[in-house]
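Listed next as structure tokens is one chain, alone, in the form predicted alone.
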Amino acid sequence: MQQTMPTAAGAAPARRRKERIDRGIKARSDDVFALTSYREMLYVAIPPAIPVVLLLVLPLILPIYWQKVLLSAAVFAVLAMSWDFLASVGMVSLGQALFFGVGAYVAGILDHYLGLPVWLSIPLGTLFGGLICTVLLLPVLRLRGIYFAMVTLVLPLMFERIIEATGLLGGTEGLTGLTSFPNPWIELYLIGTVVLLTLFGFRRLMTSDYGLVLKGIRDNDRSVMSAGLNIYWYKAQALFIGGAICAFCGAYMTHVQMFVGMPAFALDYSILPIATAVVGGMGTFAGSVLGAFLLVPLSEFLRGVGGWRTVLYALSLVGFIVLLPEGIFHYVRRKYHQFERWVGVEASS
């Protein structure tokens, strides 16, 4: 952005532009040993502390209805982080509903047919849900871009129609009367803990050597292959990690709702995580959390406007994307770490 400033008569107008500069504290806080004051320590500690404090305090002060909204936002935040993780490896998924639905049905089967308690069905649903989805998608790991995405989109729709046509696993009625959590506080703080573990775990993972290999597969898989690494083995591992996290959400919601059925494969579980990641800021994981905690409550706020809800919600999404195409988190982080000033532009001869 450039600006022309008025000058005295007969003189050429001075031209200026905005320059972004890192704050001095940021430059000194890249390494922990460089922190020299409480101000710098707070500068580094406050951003990661915000989600921790909010997820601890909000369940205590919100009414019951908005506690359920908070729970739903947390689930979509985890689904969005999983999608962001897979996209960071070059696997753009349109089928988070596949992972969610398989995890939900595995937990429902373990509860309904085998009578396993919640503390066993959720971990097993997470593990076997991620494993089943990984095995299903192994044959298409060599596909890239839209081809891989289309397969992930079709599979949950296919499973939904199979259950409807055959009547398996309760058919259109689903499995009902499943075991619930002992109390609602366990529901809220369990999913809040998983959001935090997923957020900080993914951020740590992607900055490790293992994460650099995964990013290299996304950026230039041929170069990674030429280094003697089996990229399909790494992609299978990433698929299992991302799928297992989504499967946990499905297993968790099965016991929250005490029901599992065809809605577990609904398209909402595929589309909304992508929208939250894009609005919040892709590639950051924190952006996915921020997007989920904006869009899910926004949807509930608009419930009172009736048929206009979809229109206003769509306009809100378009507004976020047009005004902040980089994502909200990228914008907020830049404003936090940098400041802008006007500097003169030298005239070219």
Contents of the next structure:
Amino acid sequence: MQQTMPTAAGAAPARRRKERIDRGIKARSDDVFALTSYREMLYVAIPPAIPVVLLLVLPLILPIYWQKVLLSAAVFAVLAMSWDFLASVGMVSLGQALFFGVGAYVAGILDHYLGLPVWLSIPLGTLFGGLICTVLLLPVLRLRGIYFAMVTLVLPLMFERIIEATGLLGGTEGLTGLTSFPNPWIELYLIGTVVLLTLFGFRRLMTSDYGLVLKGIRDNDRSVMSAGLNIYWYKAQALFIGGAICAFCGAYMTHVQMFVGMPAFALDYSILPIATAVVGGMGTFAGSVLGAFLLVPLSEFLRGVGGWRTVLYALSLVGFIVLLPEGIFHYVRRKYHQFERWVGVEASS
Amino acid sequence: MADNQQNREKPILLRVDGLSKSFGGVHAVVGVSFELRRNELLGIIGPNGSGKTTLVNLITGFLRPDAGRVIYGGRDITGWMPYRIARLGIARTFQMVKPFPALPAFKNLVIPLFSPRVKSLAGGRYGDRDSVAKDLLEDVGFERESSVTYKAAGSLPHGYLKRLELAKCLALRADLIILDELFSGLSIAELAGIVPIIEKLMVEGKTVIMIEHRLRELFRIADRVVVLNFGRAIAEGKPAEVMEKDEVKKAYLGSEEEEG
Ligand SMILES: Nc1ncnc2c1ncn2[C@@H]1O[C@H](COP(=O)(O)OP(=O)(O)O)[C@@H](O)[C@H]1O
Ligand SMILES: [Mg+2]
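Next, give the form predicted together with the partner chain, keeping in mind that what was shown is the form predicted alone.
First the chain shown before, then all remaining chains and molecules of the complex.
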């Protein structure tokens, strides 16, 4: 087919536009062996080093109060990365609280009823939290889009009501007096390590061939199936991976707060991770971390303004999304990899 | 590829027996039966909406038949899940080509190459998928090391997307390949590039079903043709003979312009 329509651009006055040029090193840095100088190696090494250094250093320099904010940001970063991961497999979850809450309660039960130590209750909470949620959601794996989302939204709310109505597992009181971490340093560095492992693990996973299959399920599940791959099995695996790391967060918070109760299923744990991933930039995982480390502290700063807090918070969310709809991370990454210059617009282009 | 007497003695690979499927009040496929011998090239033709794609979906497990059976290699595969049928060695293309848009063209093939079928055929090893993928793309006419191989599949021209669909079938190393209107939207020049690939498949001993509207090109390579109309198989036979039948002429009246 040929473009035969005359374009109006020819008559337009001279304009200019921004031209974006990839730094040459960007192309070469995709292949590690092409790097030649220290400068180039630093260019590649600095971005991934930033979260590592920050998570190592921040616990040492922050006052206690802001250490807690850091901890909370780290938890939301992991919940958001899990959401981003599930979304990239085509499972839009509105219920990260389900995974979080189940993990939290499993750890609480193991501690309260069986007296298991922290170093057992957290791994078991992670494992069984992931398994229980995967089994619960197996029947809806075939549902796509909004149906899967609705079920994940409803399940945690349902659990909350069941615990309230039956009084099981401590009922509205929850389980109190649970074991704490031996010291706050373990507490902080454990979640910091998990943030980094999740971040680099997911980034690596999604560029592997296995990750391509997962993403293929979102883009065109029929094509993946006609390649002889059982998409439900892959979705179940993804659900377990995404669910288990949220369950870890739940189990972890149970021991941080030495308490588990109905708030573990709160809507916050479902909605905030989505806002975090969207503001930070979807599909990159680094965006989720960046988003969490902006939004959680922001929410804390706004405590100072009292009643207007929620309004300002909501407004800043809208602001981020309107100004940087691609997500902060995508924007920052582009700025890092490209330089821009103004060029005149050719009449023919 | 033309009608060789040998085909008569080859074993039956696929038997479709009284397949029916309705959508609400629409009888999309009605009691369709046919047999396909190994290394045969069967054309399935018929006007738009005559049930060709539905038939493909029934054979490949994307739809469950209301009645009838699909027997492949002597095994009843009726109602099997699509991925199990694919693992047996039935590959298909989709009429609506829909690649994995963000991936480079060759990376699209990594997904079929990830298939357990490929692994078991290779003796438990997957090998270097990227280089196998690039070889496959070359087989379907992507110029070696040209930029199209690395281009995001979403931005490929239509002709290349069709080739990519075909390459996915090759990647699976399928025995039976079902092509749903592979030729549609291709120029004569592009067809001249693709037809030899299909002829080569036949030389390699593959079995092929082609759903086609491009009758002239199809008849040159097909051994046999089944004609569908309103979901029913109204004729079957050698390409030239089939078109002589009155009911086929009638069915095709008015849709003749879709040819060539
Ligand atoms: N999923 C579906 N739901 C409802 N009707 C369908 C569906 N798929 C196909 N049909 C109908 O079945 C008939 C046959 O369609 P199809 O198999 O796509 O024909 P062809 O491929 O020969 O053009 C058409 O009338 C079509 O509208
Ligand atoms: Mg069709």
